[in-house]
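As a starting point, one isolated chain is supplied in structure tokens, in the form predicted alone.
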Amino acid sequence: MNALNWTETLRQQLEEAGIVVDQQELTHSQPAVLWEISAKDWHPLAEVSMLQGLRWSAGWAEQNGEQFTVHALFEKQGIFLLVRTRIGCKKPELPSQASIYPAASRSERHTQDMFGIKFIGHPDKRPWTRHKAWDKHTHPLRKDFPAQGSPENITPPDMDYPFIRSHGAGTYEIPVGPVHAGIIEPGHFRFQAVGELILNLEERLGYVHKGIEKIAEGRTPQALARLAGRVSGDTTVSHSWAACMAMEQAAALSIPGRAALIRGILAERERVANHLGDIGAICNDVAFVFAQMQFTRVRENWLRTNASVFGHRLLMDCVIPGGVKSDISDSEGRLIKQDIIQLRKELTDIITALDLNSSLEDRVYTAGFLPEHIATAYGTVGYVGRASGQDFDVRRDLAYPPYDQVKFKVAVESQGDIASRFWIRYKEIMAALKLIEQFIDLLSPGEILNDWQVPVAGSEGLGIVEGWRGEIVTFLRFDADNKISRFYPRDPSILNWPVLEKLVLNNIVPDFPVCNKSLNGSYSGNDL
């Protein structure tokens, strides 16, 4: 079916259903189609569209006056639908879909923490974010609550929360966490296990919530670029690229060419630094430490280049509205080259040594597997996704500038175990190194800051990009006064933090840090 042609076919199946459906037009062309749908036809629009193989994608909710307006995103064959519904602010229900769509379960928890909104049907009733930090009466997400709420002295433990429990001889709990030996941020692992034999895991998350969408309220869109980019540390640039995104749809406002240019040098420049740390812990956690100091030393070589030409490791703050912070030399860019040189050159010997260490392949070949039905039934994205079959990649499906100008090849694997995931991220750093020479050559003089123009109220955008964990999706809607009145950004591990869960299945504990770290999930970005 032509790409263009399925939504056509869906709306026409649903009509038939009996569900009406009000086609609309976003603000300035966003890549979405845009339809409004009663609140009785939320689940079944869910059904149908399953059967029609849509992926869901994301999900969120907002206040506007004394009513809610609760958005449901849907992607096939790199085209997004988003369906929205509104309900009243009393009494705010609204049918489930998670029983439909796996991934929808715990945004929808979320969005019943945060906004109250009961969702009639979901199969787990558990709160998801609250942690006791606010009684289950009040919702931070509500227009009349404050940004810096009314907090205890001491926030009472959540010691109740209602895990599933072990049954049967021989089986016994393993809690892990939430504090780790590690650097690393707040999560809770609760096995169930016989031996060393997984049976059981289920994730308690949202240990470091930091009240992002509410403190996104009433900001300026600097401002939220600047808050865009610590969603997620180790995603700046991404985080910052999509809310930057959505305000200039709403604003009606292009960037230079240069500035796409550099914003996808920037883009791969991240992807290629995590992909790196990333491949260096799953050495280290089957004890190959040699390995691990040999790629977080050719990291650490690329931040310092990261700081030499964009003043900052990690590349906080270079994605701005309108363009980019700052421009590209031509020594600068040579630089850059001559980067990309050096390390082809280091991984080749490095990624040889790997390939011909038996006691490497013994740990992460056929470990750690995800089927590709579990990973399209949770809407599995980025490098989790693809070494489990799922060949999307928003850079390619959903091309923006500048990734409309070049061609690349996304990296698809079936095999699903951690071995897949390890070379689908060298892959992709291997095709992240050629975007970013290609960009640097077609960089030309010209502009790469676009004076900001302010949107009218009530204006919307959807920033979609392909961050280095995968497909990110940012939501925004602007008040009056050049203000933001909401602002929703779905990290890839929302997606990707639930199959963790199934893929440790049938493993032995002792495999589940390299299990975990091969999926490499961000709490922060997970806990908005």
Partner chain sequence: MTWLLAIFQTLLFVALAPLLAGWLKWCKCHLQNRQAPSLLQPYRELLKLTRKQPVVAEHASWIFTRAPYIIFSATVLAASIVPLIAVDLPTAAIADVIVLVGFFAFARFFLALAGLDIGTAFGGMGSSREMTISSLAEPAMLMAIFTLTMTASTTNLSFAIVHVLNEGLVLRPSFVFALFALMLVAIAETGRIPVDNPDTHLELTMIHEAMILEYSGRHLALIEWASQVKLMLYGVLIANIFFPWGIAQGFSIQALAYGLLAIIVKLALLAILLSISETLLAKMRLFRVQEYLSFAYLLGLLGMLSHIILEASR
Second form
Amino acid sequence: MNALNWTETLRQQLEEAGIVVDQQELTHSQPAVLWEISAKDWHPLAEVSMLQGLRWSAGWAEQNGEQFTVHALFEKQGIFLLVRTRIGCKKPELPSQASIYPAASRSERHTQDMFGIKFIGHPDKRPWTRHKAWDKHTHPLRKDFPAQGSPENITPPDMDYPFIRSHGAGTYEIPVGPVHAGIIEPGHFRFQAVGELILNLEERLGYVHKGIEKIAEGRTPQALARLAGRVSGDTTVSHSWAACMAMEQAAALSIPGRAALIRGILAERERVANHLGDIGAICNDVAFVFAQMQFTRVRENWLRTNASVFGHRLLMDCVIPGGVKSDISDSEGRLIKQDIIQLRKELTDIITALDLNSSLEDRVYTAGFLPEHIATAYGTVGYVGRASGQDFDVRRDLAYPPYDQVKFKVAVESQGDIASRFWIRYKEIMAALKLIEQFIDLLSPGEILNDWQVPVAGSEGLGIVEGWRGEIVTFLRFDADNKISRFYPRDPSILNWPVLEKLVLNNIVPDFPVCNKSLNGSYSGNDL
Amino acid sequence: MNIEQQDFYTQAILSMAALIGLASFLMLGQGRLLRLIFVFALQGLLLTLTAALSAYSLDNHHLYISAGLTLVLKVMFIPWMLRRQVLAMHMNRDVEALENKTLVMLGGASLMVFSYYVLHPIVQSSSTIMVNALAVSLSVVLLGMLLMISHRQAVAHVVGFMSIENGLFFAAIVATNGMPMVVELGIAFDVLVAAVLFGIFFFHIRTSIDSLDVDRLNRLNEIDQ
Amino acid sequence: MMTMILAYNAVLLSFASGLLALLSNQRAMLMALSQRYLTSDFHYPRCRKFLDRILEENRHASLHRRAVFVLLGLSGVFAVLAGLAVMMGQDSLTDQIGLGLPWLPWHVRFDGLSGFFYLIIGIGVIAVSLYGPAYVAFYQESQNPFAVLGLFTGLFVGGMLLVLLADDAFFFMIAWELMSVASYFLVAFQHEHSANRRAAFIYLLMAQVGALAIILSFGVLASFSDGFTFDALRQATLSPTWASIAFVLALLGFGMKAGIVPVHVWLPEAHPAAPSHISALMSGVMLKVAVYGLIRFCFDLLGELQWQWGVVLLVLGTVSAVGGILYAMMQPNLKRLLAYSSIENIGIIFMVLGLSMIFMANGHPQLAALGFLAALFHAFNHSLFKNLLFLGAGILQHQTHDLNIDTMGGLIQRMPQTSFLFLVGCMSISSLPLFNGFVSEWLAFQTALQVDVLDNGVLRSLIPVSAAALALTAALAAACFVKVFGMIFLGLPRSRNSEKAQEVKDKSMLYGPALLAGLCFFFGIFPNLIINLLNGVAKQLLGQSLPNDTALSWLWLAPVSANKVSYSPPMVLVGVLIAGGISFWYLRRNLETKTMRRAAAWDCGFGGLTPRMQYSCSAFTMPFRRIFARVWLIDERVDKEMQGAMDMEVKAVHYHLQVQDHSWPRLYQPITHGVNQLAKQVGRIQTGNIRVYLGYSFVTLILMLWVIS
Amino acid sequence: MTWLLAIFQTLLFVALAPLLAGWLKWCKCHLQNRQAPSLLQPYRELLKLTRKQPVVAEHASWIFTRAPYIIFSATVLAASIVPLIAVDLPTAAIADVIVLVGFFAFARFFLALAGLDIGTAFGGMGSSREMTISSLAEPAMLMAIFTLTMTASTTNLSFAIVHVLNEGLVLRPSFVFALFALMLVAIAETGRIPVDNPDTHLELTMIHEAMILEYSGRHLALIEWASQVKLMLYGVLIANIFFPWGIAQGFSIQALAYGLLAIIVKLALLAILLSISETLLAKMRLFRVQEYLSFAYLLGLLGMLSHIILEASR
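With the form predicted alone already on screen, would you show the form predicted in complex with the partner chain?
Now the full complex is given, and it begins with the chain already shown.
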């Protein structure tokens, strides 16, 4: 099927179903088709899209005066379709898409908590982000809510949250978190179990809700890029890249080629660093200390190169609107390439050692199995999806610069267990190393930053990039005076967290930590 | 006839026998091919030591040669070749799911007991060391067969086959103070040829049915067609 | 003769207590009696007053109950005294009672072995009679009349005592049946539940099948001798085959009563069905009577032992021990769990008896004595701690109105005394050092370790394996009773009932368990007292005892020889006290940190723990369920209600678990099936046609004539 | 005099246990390219804990607060009967090796109860796992021990060691098996990798640590110390039964010093072995432990069989 064909087919089918689609013109080089439909068609649209095999990718709302605009982003074969509808501020109601797309469930609950938009027919009536920090009738993302919020001293514990119960003799609950024993982010996991066997797992996230969406309002582009870099600390490059991409679209600004290449280098370096850390952490969770120490060591070396070349170990604030902050000199380019050769050699040694160690294999093979159909149903992205046969990568399928200039292979596995999430990370490291080398070779002298142009009021942008965890979608809209009016970053974790509940089933309790680590969702990126 | 009364050579040989039996058990319990091959090499090393010890104690020089042959062949060449093939065919990460490892192991233990009882009558007519060596080598042979029965991978079958040969070799060293040189050379040559032939076979099986799982060979059965 | 009188007194008092129980609810009659005979010329006003007070309306019932149990308790005291006396005296007393058929008087013999079991019964009965009055007060008179309970309790105890006294096969069987039938009525006491009726029926059935096997075994023996007195039976010389047949029949009969796997099925049904103090007597004492029967039959009557029998006992015992404890572990019902654990303990006793038999047959009587001693000592210990635990279970049942372990929890806060006594029982049954259970298990290991003296290679490799199985059993028992104690007494209450539970009001209910707990500890520290007694029994029966050198002083326990093995419980106790005392004193000397700070338990910061967040019974045993999966028939299902898009979200989870005993479908159902089939076949003969019946009679007649001619 | 010596040996045992833990940590750190804490660190930690006020959960019963003392004294008593630097001490006769296993069972019983006492999921989880593993380990351990006791025909450790010493260097196949079996069991019983990970922070995977999650202050100190003593106990058992050479048979100062030196060297070597295996292995899945322990049992059984058949054939 021709790439553009499916949107046409879909449109025809929608018209047959009596849904009027208002195709709108996009602002500068937006990577998606934009449709507007009426609120009553919101649910039928999802039905037809599901039949067409579209993946639900993101959903958010914004307030424009007396109206709410609700957005949903779909994807198929690398083509994105952005659908929006408008509803009134008085008694805002919308048919739910979560009864069709499982992935939309938490997102709609989030929107419901933040805007007070009621989703009719949503299978889950419980709050998601709200906890007890603000009461039921307060909606922080409405424009009448003050940006500084109304912080109380202590948020009371949400003891009455109706977790799913297991019935039958001998079942019990394990509450884990939000405070974990290790130094990780907060999140609550509620297990229903019989002895060691996990019957069900339910996640309760939202403990790191920082109000990112609210505090973004009224920021300048530079400040927003900084904020975006802090949506999830380990994905700082990709989030700020996605935000900058969206802002540049809104401002109809293009960036210099050298800047794009450097952004690519930064993003790949981030990917390598995180994957190295993750592989080490997986080893740590099965008490395989030798490998953990080795991976920590090579990651540390990698981060030190980051610090010496880009001025920040974790590459924060390197991507700024219009380009990048720091350039790479020729000698630094050579240093990076030498580094890569060194890393490759060490990795090969370590991986051979791992390969020979059956005690590690024993833990990761067949454990934490995520079947392909569940991965498809939840629209799982990134290495989690690719380990379960989801062959999608924004870098390849959308080919935004600089990835349009290089050829590379996206690793896909179908085994779906921890081992395949382990090995896919390793393959992605190897691919990323190759990409960095190619980008450095492609670097040609030139500018790294274009001057910022103030966008017109109401202009919007949609940035989609492949972060190290997977596809990142960032939507933003400008107000007058170069100020942000709405910023919504969708971290890949939002799509990946729900499948953790599925992949731990039939595993035993002590295998949960390594299952969780193999998925490694971001709490901060999810809670916003 | 208690062990305290035996000379050091006998004790050492008996301990070697125990270790060689243990190595067979370890092989039986291994699901991973690379580990299996490693333990196989270990068993070869134990055999080498036994042969060298025997040669030294009995002043039997041609046993040095068979020790050397064992070292080269069973500790180095065959494991190296098998390992290379496993890596080349990406079988190192295959999970060999044994039906019930514990049961197989307990079956192995009872085989060992069985071989002792089979050979027990000889105890009256022969020395302890002879009986024990024979008993251990018989159980190594039986365990090798059990290994072939319980594992699905063709490589494991080869290792099982080789360990059967190890058992026989051990009996030969200890019970008869080494076979005539010619016989030994012949056997060594046979093993070598067998190993190479297996290697070639692997590639053929692999290319024709895309797996080395011998259960998949069932598909070649005509009745199934 | 004094001893004999004591022994008879014990029997008579138990019957008397039964008869007295019949008088319950007969206050009106008693009043009338006393009015008629004692009014006119009765000169003792104090006595009169006493009688009046007894017969006072509101006190009569409780006083009467007390009186019944006092008689029962006295019977127990006499039993203990008689048992001790005969064991000290080290001789056997014989007597004849002119009851029964005129030409067949009942022969009575009271020797060390009977004396020892007298001791076991006596202690059990004393504990039960201390506990009983308060316990039975909970029963409703209209539904569960005390007269029935008291009568059959008396008969039951009397029956058990008589079994021990019997010296001929007739008397033995009469006493045996008295014991069985009386206990049947006790099992059926709470007949309002159909499960109890079914349990009682199965029990009666099995008891009768068992009795039949015992009769047959006596028959085999008797056919080689002249008469049914045990003396005559002892003289019988059997061919090995017939001896083996007699052994197998006896093993079947006594083993069925003792609850050996696989013929144990009635036991976990029947024992929990009876009132708790009766369960205690059945599990703690009656099973021992079955063991007594087996010992009497094999070691005393059969004469020459064969080592193959020992192997049979060893294997059956091992299977029962491991199987019993594994089944026990899976029971959520406390009394069923305890009943299954009795199977385990009987298994251990059988194992050690088997060892003893093997050593005896191989010409090592001294080692046989060691094994014999270990077996009897374990029987004694089991009667102590199993009684203790059953009585504790009775208390729990009354205070929480439930026996399901999964609904209890946190009772240590509300029932401190009960929990302490129960803990002693748990530690004892888990064979932890310092308690009596450990000593007998230690002796069992020592016996098994002497295997080196045997010539037979099969035995030499078999016995260590079964010793390892014994170790497994002990460890599993510890796991099981950690579960029991932890789930019942520790943590948070899992139900309203256990939240509201209180310590028993009537403290007399705790005296019985307290006595048993004290004995558990006492004999754990000074096992030599019992061992010395048992040594006499072994000498009487096996003609051999342990070397009675200094190794057997009160301080050390060195059954084989002083420089081989030894265990000194008093020294261990002293050592523990010193080490614990020093660390306790040292660590608490700092005044600032001496007091502990109380705080909420760690809940990962979520906000609070609920009782649902603690481990449950089936959760605790889940690893065992997975590891030993084939031991049970496990029916485990997880049903999930799904909702939402593509049915991906879970709405509710339902978990269902049923663990069943293999012997039901494997052994009993085929038999039931077969019986039904047979009945159908027989039914086919019953055509209902009168001429056909005439035809049958005719054919029978012809056949008879033919046979006679 | 001998009693004094016996008490001294027990105290030495208890005092040296943290040092062994420190040395083990030191070896592991160096094998993993990390900086190692001082060898005395375990002592400092114990001291620190004893000075802190213990915090106890609200509904904890007396079992919880008394269990540490019970566990500690049972472990110390176990230490007192194992010959460390000299054989033939009077304490060795108090109890034999089966009672030693009994002491461990005693301590474990209370530890498991303490885990259940708080009523949290973690405590129960730890107790359940601990009881599972120990009940599988116990037969394997006794099997290994039986091999030894049958060879020496005594269950008394002191006499058994003397027996091995008097025999001189005998290569026994049965001892080889028993040694391996005992090592596997020791790893399982002391909660080391690959059965349990003593350094983990993941509550869901813990075994021993999960049971003692709620302990603090002096209670925690006692339990930690007891588990260090237990580790050393297994080390000493392995070292002195299978390689008894160097242990003092007389009570002269020279012999005792020599015995002390010998045991320190042996334990140091064992600790190095353990730290190597802990570095090279990942923790196994919980339901692989039964395979692991049945393998240990199998080794014990083979040891027993080879003793019966190979070594003492009649």
